[in-house]
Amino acid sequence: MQDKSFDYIIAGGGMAGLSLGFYLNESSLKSKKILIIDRDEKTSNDHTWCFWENGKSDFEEIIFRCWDKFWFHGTQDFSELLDFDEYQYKMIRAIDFYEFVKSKLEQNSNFKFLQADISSVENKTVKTDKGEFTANEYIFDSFSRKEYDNPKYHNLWQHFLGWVIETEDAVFDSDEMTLFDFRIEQMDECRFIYILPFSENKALIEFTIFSDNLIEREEYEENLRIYVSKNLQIENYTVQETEFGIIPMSDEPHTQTKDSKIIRIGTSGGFVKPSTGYSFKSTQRKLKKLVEDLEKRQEPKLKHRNWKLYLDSVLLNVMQDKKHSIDDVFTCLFKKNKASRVLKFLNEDTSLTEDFSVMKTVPLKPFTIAAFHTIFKKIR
């Protein structure tokens, strides 16, 4: 690439990068000269993306599937089959994604892509193995990660493992899909399965842990087996594809660097939302508004709400203290509340009036000490 100065670099091209491109191109300053930089081509499907939505989605047109019903198996006894209400559950595969932004991308010869690996981000440079590129006004940085240990903090990871599954009968209700199935053994951890069916014989089938530690890939494996053997009573069935992941739960403060012209996005600006994992429909509306903003001639600032972090850090001392078992407290809330306002409330859609609404639907005695444990643990 013989261009070495643009007007904004994008420094990592995965949901983020694109997003913001994206929302670039369909503003006014589509017209600005704009370098997309990432290691992968992005042509497979490695990622999938969901999210629960009231109304059309940005990325209609590449939804994949999309649900009304959904199963929630917790403690209790309590197994429902539950409505989403106003709210829809879509989800998006990573390669209709790449393949709808680049697309459009591509029509627009002020944005470049380039192939490389990034070294650093610093000074108005991103540094890579092809060259070193310069950003006039703002660099994007997608590519800058935390270490998520500060004792401080209370940090976890949602780790996965998933099979799309193909069986030879037809097992699978297309549309129900199942959001969280607690019926397996915990280990004094938040454990559960997770049912996307495509078909009425193939599924996406996830095995999903909370905890601040990992296992090995086996561990996952054995439990997807069981599962599918043992409360799926499934025996002829072929794994048609796998997808793997690990994504950070933390209350860490995601605080932008210090050179105001290096503004981080995705996971490295704090868009993954830590109690439960989900980042594809925040990072959407805070990428919207940094576009807004670029648009005003405002400083882009990505502003984070204290008093929701506040409640995402008590829900992670819950799990990380092991204050109450997780599968009791999310059944708790799904059991005492319509779905759609627990849906609503996990979305940081709810006024404060509802927040406490729901607050008092969860084990009191334990996330009162967590409350306060929280408190003491910020001011120190």
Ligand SMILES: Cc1cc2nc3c(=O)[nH]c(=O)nc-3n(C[C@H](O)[C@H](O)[C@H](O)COP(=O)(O)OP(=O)(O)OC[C@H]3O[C@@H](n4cnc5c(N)ncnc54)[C@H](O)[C@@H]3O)c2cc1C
Contents of the next structure:
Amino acid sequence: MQDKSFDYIIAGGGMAGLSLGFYLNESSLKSKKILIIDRDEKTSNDHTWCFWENGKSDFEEIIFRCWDKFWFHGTQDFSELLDFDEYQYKMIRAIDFYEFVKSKLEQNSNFKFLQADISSVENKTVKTDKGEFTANEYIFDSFSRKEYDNPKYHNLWQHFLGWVIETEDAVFDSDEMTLFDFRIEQMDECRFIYILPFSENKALIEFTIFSDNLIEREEYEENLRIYVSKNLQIENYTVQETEFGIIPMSDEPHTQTKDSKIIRIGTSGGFVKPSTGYSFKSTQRKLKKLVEDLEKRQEPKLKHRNWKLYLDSVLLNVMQDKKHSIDDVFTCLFKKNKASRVLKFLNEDTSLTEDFSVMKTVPLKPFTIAAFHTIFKKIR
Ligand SMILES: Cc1cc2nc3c(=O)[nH]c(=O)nc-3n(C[C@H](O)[C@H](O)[C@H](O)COP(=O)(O)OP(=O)(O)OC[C@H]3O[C@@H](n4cnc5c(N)ncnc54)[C@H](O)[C@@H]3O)c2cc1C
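Show the other one: the form predicted in complex with the named molecule, since we just had the form predicted alone.
Let us now look at the entire complex, which starts with that chain.
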């Protein structure tokens, strides 16, 4: 690349980096010179992004599927088909997202793409294996990752393996997804199955664990095999695609760098909700606000809401110290509240009063102890 100097450099062109490019291109800042660097070409369908929202998405054109109802199979014999109510659960295939955003940005000659390995980001400069590039205004870092190993905090992982299977017979109801099926061996962790049915004979089935240690690939596969054959009673199927993921569930602060011209976004910026691992929707919300700040020539501020973070920490504390089984915690939440209220709470859209009314429905003793332990842990 001839050009070495840009207004903005987006280091890491995955979900957050490309979303930022998308919002910049929709704004008055589209005349800025912007470079997006990623080591990958982004030509494979490496993620399935889901989120729930009320109304239209900024990516409505590429919504692959959406659902109005979901199954929840929990403890206490609670198995119900629940309504998303005012929300819709939406799914975007990563490949559609990459192509959609890139095709928009490629129409603007101010955007440049570079496939390169980034080695460092400092002093207005991004160093890569294809040379060094300077940002006159901001560098947005979405590629760097923390270790998540500070014992002062709760550091767990959401890890999963998903199979897109095609069956010979029509076995799925494509209107009903499964958000949680906890009717599997918990192994003293939090384990569940998540199903996105695309048609009567095609679905993504994901085996997910919330824990502080990972397992061997064969163990995920074995759990999927058992679930498909025993729980779903499907014998004749082929696995067409797989999706593996490890997402941090951590309340360790994602501090911004001392350099105010380097802004961390996406997972690097702590956009992943610690208690759920979801980040697609909040990333869009945060980056839209960031672009608005830039348009007003204000220093972009990425505020984390301390109260919501504290609630996440309390759940992580219950999880990490095994104070109560998490399948039962989620069952209490979905049994005692309207599903849409829980989803609003998990999206961090609830008021303080609503937060307390939701928190009243979880097992009180372990959560009260966890609430204190979380404070002591932070003070120490
Ligand atoms: C398989 C999977 C499924 C998920 N599903 C959901 C979901 O359904 N809903 C939801 O809300 N969240 C989901 N998440 C969580 C989260 O939304 C995603 O992880 C999301 O991709 C995070 O966006 P990001 O931009 O922070 O990271 P990424 O999308 O991973 O982007 C980081 C980019 O940096 C690049 N990069 C890394 N290192 C370098 C380097 N040294 N040099 C150059 N480039 C580099 C990578 O190639 C990548 O493109 C999922 C996560 C995974 C892993």
